[in-house]
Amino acid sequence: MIFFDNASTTKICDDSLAIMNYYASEKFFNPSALYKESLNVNNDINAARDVVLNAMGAVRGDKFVFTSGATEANNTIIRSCARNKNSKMLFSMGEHPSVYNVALDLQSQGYNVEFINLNRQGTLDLRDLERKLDSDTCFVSFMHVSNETGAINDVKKITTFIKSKSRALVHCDGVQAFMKLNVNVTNLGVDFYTISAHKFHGPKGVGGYFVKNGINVKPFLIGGGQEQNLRSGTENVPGIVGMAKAIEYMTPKIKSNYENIRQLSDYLCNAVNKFGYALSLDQKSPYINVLSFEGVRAETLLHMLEDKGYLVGNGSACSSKHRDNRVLNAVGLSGIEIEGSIRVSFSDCNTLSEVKEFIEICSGCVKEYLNKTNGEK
């Protein structure tokens, strides 16, 4: 089975799996206990935290808080910043459900929430941002890389503009960017940056958020005061050390992986354009590719490809049961194009030979589908 849905999750790397097994079976102590073994585990958590902060380009005084993943991290940040219903909170229309649906929930509670449009390139519409940003804006949230289209926002440019016009705190969902692009939160200028380990060959159930020095966060989970009093609950130690190990595995490969996967993406999109449509954007991550086939239902094609040994996606795994797609709609795809869209997302485990075979199989499946449906008419 060939896995081409790496935007949804990735295979855990051997180094990460090995250290997780060790901490689950041998070094299993509760880091909040007072005996030496537990203190050592607590030190290991902080060492893992330093690995994350260093990989992010953080500076002294910045924090990283481990959570169960990006959904919890996004919820924590947004709800922490929702302190005054009169202050405006701005959210990109392209956000992941763990941001977008929280914004809708706050809006339903009477908070002053507005959404910023996307342009035809899938990135934040800066003119719309300028229209909606004002002195009452307290918070702005937008993605680094779209999980739906791969569109890359110019985070530094956007953040600099926001800071020049307001005192708003800036949150960036970096789930599809971290360990795939060169990410330096200090240069980007953001106040918050969220990541999830299972998107870069780490374990599921662990992730977290960066907090810029001097920014206060209201805890989402209250209890024993773990994680610098910002996230209570016994820490997922195997997950945390496994996440750090995945970062150490991926960091030296970021540049070479990007170039290799860019070649896979270019080959895929050029070939698909001969019998379908590959979404082309000015600034796009090669890791994520949207392919559309007119007259084909994506869900049916997905299962046809699965039967042939290829697993692909049809958008965010967190919202894959929804037939509409607000992100693809925002970048200008028609209803017919959206209905026939699949998402092919790569990792460094994928090869050119897999892509070439996939193109042949996909072309055959599309022809089979169209021949069958045309014959039924």
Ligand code: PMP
Given for the second form:
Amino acid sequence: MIFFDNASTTKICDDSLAIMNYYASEKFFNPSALYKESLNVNNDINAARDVVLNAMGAVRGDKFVFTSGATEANNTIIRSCARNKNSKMLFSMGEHPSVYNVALDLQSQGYNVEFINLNRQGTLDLRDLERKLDSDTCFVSFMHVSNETGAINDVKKITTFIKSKSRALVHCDGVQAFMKLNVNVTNLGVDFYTISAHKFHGPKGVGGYFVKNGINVKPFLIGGGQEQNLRSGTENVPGIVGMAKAIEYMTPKIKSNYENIRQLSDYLCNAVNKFGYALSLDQKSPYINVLSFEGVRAETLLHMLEDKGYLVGNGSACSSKHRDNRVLNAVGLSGIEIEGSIRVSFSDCNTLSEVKEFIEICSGCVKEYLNKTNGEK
Ligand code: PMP
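Next up, the form predicted together with the ligand in place of the form predicted alone?
The next block holds the full complex; its first chain is the one shown before.
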């Protein structure tokens, strides 16, 4: 089986698995208890936190809060910043449902929520941002890399612009960027940055958010006061140390992985353009590739490929059951193209020979599909 759906999740790395096993079976103590074993585990959590903060380029006083993943982190940040119903909150139209649906929920509760359009390159439409941003705007949320198209926002440029026009806090969902691009939150200028471990060979059910020094967050979960009183609940210790291990495993490889995956992506897109359409954008992560085949139903193609041993995605894995097309529409794909689009997303586990084989198989499946449907007409 060849796994080409790495934007939905990745295989956990051996280092993470080994340390998780150790903390689940040997160092299983509750970090809040008062004996030495627990204090040690508590210190290990803080050491893991330092690994995350360092990898993000955070500075003294900045915080990182571990959560059950990016969905919880996004919910926490957005709801914490929704304090005054009159202050405007802006959200990009391209957001993952864990941001977009929270924005809709706040809007339905009477908060002043507006959405910023995407441009044809799948990034934030800066003119629309300029029109909607005012001195009363308290919060702006946009993602670093789109999970659906791979479009990369120029986070630093956008944040600098927002900060020059308003006092808004800036949240960036970095789930598809962290450990794939170089991320330095200090340089980007953001106030919040969300990550999720299972997207970079860490465990599922753990992630969290960076919060810049001096910014107050209202906890989403209240209880025993764990995680600096910002996220109550007994810590997911194996998950947290497993996440830090995945960061240590990935950090030295970010640059070379990017170069290798860019080659896979270039090869794939060039080849697919001979029998279909590969979405090309000015600034796109090579990790995520949208391929579209006119006249083909993506879901059927996905299962044909699955039968041949290739697992690919159909839009965002989290939203594919209720697929709406706000993101693919924005980059100019027609309804028919969207209907026939799959997402091929890579990790450093993939190779060029897998891509070459996939192209043969995929072209065969598309031909077979079209022959069959043409024959039926
Ligand atoms: N944001 C983005 C951009 C994502 O791709 C995902 C995962 N599909 C999430 C948030 C949610 O992450 P998690 O699975 O950790 O809740």
